[in-house]
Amino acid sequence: MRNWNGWGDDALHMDVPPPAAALLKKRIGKGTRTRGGASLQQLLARIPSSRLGDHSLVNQAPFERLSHAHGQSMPDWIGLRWGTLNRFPDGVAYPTSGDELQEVLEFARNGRAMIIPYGGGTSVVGHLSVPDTDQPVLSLSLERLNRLVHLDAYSRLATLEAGVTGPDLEAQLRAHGMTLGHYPQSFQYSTLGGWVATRSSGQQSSHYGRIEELFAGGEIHTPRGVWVCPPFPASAAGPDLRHLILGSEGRLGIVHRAVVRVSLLPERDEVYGMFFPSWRNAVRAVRAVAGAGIPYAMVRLSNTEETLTQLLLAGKEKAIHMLERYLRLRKIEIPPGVMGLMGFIGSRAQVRTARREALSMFRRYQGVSVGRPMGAAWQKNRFKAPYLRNTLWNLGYAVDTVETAVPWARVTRTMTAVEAAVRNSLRPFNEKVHVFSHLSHVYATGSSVYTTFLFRLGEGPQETLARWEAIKTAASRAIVQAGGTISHQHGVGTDHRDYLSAEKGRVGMDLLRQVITHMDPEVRLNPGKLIGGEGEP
């Protein structure tokens, strides 16, 4: 059963063994076991009644109205596991084809209510969080839109309706030879629309591409009729308009149906670890081998303190131990050394050429293969570390993350300049942070920056919230004065918001507004999410 005020199953839990929790506490102290604490039953007597008339489509019922309530970002955390959340949509939309989707649209419109485009409520950045405002608010789920309409297997097109999820998507695809490929670490519960109105990055994005290149064209439903982008194969016929849905994050219409390239079930699927003995060796490593386009299909390289962590989180002491007397050996120690992992995908010759050219120039860094045994633990662990978030509040910890990209000549001085301004930032509060950072997509130009950090729980709602308030800020301004974007590939929501203009620009944002503006000139499609301003709740 889904966790409804953590992330996932709540039948799955992920510990962290005991020398974890002793680095933790060495860090940044023990953590704040939370008093009090609000129940389901709490929560649902504080949902008032709806301000909505009745549909057949539509679902009023306290407990639906609350799932879809939030989705995983901090504030959503504090707001449900301290009883804090208080504002909740009117009701819940079903449908189940373009029909009834057009006949919820006009229920809502009818009725003024604003919409909130709900897929698998996995948003850490605020896309869910319902508006203060005095109208209904109608959260449209397209959980049952969830369908492999038609597949052109000579194109390598498949048309998908935009609520179908990760492991659905791929079993689908599975059962005729293809795969898409787009595996973000929510991929378990996140839906194909949400990573299209996101602009979503997959795990193994290097080779499959990102969802940009993925997304070949679909069916959006808008204040202003049905929008049809074909999905030509390539088009010189003015700006491509796929590009204003792509990140729009619900504020230009509803995905529908998405046409998405797709590619054939590969011969091999295999990942690496890797050992280099500091984090500037490993840097070069990789831009050296992204700069020589050598086809790996992902690169994730921990910094010295996100090694550390980790191998302890890892819980296989005796394990851990031989690896570090080998590395040893290699002339490699843990700290300063840092690890990493590359994968490959393709036919046996493709993987085993691109491994062995890519090992080859790491060899040049002092960089050390461990081979496949740390990859494939990845492999089959790689959707489980958020529920670590569940764990670790319970433990007294508060885990999130923030993400950039920027080029390889400012990657360390942006990853060092993120962390010095994470760490200083509870000084006010007499509190520590324990930080570490990886990148996770390499690009021939430059590479993402992933930041995570753990903090120690207030004693209430309103001192947690301000603690993470005050390291989001810290961490966010930090990424701007770098000249990194906000987002590489959570959006922007309304934790990243304030920030957008920096990148954009001032006749850039004008553009976005009055895009916005004419799609939905009366501010009822997720307002308050991507831009605000006049009109906006």
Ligand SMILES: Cc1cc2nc3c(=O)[nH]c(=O)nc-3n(C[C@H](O)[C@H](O)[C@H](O)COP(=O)(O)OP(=O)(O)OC[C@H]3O[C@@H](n4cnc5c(N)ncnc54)[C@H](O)[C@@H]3O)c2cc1C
The other form holds:
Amino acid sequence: MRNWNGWGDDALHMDVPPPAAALLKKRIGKGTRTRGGASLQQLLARIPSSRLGDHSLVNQAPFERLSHAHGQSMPDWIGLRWGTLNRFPDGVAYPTSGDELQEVLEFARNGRAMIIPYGGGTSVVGHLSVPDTDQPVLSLSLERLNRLVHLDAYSRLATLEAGVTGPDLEAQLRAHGMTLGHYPQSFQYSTLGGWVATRSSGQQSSHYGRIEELFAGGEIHTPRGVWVCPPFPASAAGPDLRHLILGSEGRLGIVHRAVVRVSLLPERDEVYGMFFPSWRNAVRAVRAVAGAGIPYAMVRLSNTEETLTQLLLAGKEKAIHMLERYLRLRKIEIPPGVMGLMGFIGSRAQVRTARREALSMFRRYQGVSVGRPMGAAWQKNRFKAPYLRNTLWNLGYAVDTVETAVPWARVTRTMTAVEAAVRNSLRPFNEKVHVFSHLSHVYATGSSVYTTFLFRLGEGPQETLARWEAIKTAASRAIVQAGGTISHQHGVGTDHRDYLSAEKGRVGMDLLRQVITHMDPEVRLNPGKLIGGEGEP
Ligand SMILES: Cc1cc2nc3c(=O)[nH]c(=O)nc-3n(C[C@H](O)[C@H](O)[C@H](O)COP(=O)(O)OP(=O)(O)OC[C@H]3O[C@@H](n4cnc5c(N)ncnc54)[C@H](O)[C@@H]3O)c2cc1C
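Next up, the form predicted in complex with the named molecule, please; the one we just looked at was the form predicted alone.
Below is the entire complex, every chain and molecule, led by the chain shown above.
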């Protein structure tokens, strides 16, 4: 069963091995023993009566309303764990067809209700928080719109309903020998519609493409009517309007169906481990590989602090000891050495050639390949890491991430600036932050920079929220100052809203506002997310 106040399935647990716990204690101190965790019953008892009328497609049961009142952002976690969450949708609608979707929109309109489209509820930036408003709020769950509607295998186009989750989508395509290949770390629960609405990026997007490359078109239900984007292979007929839906965060309409570009299941999908003597060498190596057009499927390059932390979290002390001895023979010491992963997808011959070319490039920067076992372990466990969030919270620590993308000339500078801002941000609280970063999406012109931070929980919700806000603000300002985008993959929601104008500019923000106002003149669709329009909560 899905965890009601944390990440994932209740049945799955990830341990923090003692050496990793010791590192954390050394870096930031012993975890805080908090008091006052809320039970499910206590939270359910807080839910006020619904302001919506009855409708056969709308469920007003308290548990439904609670489970659709949040995503996975830090404020969401704090509200759930301490029971301070205080805004809930008045009901959850579950349409099963386009007609029912239309019926629900009509019901919301007649009841003057705001609508929050809900995919898998995995947003980490406040996309799903319920506004403080006198109007009723309806959560529109896409959960029952989860079918493969049509597969044009000849053209490699699949039409799917937008509420389909990652595993369900892949299972339906794999039955026909096809794959979408979109694997965000939230794959287990996130949905096709959510990926489109947040401009998501999968772990192997260097091969399959980000969602904006995979989303070929679709059908969107808007307050102005049904908007159909045909799936042309390419088009020069004016601006590409698909890009208005991509990243629209539920503000322009509900993605009912999406046409996606699918691939044949690959013969090989392999990930290899590698180490470099320094961060500088490693960055130069992956930049060179990306610039040379070598067809890799993924690159993940951890900095020294992340390398140390990940090796301790892996928990296999003996194997890691042997690995360190081997690396020492190859003149790599950790620290300052760094760890990387590189993946290849394709036929056996394609993978062999690409890997050989990448390796020869890495050798120029003293890179050492440690073969497949490390990559295979990553492939096996790649959706499990978020479960550590539950364990760490129970040990008294909160963990969150910030991410950006910048051109190569600013990658290391940006990472260093963001980490410094995060590290110093809790000085007024007399607290420390454990912070580390990796590059996870590497392009010819630059890279994403993904920074993880851990801090001790406060004694209560206000103190914990204040610590998180201090870190998040410092990191976001550092990103803007470094000229990075405020999000490479998580989107804007409420948490990044104030930083959006720094990259869109006044003209861009006016345009965005006009589009939203045109599509949703009554301000009913997910108000307050992406931009804060006039009169919006
Ligand atoms: C542990 C973890 C790991 C993550 N890893 C990644 C990652 O690797 N890459 C990445 O890109 N993101 C990642 N994320 C962020 C998140 O999973 C993505 O933003 C994802 O795309 C959200 O999809 P969802 O279905 O859960 O949408 P939700 O969280 O339910 O909604 C997100 C937004 O999309 C809107 N929306 C949802 N469905 C529709 C629809 N059908 N029509 C219109 N609007 C809609 C909602 O209104 C909301 O504004 C991660 C999150 C977590 C918790």
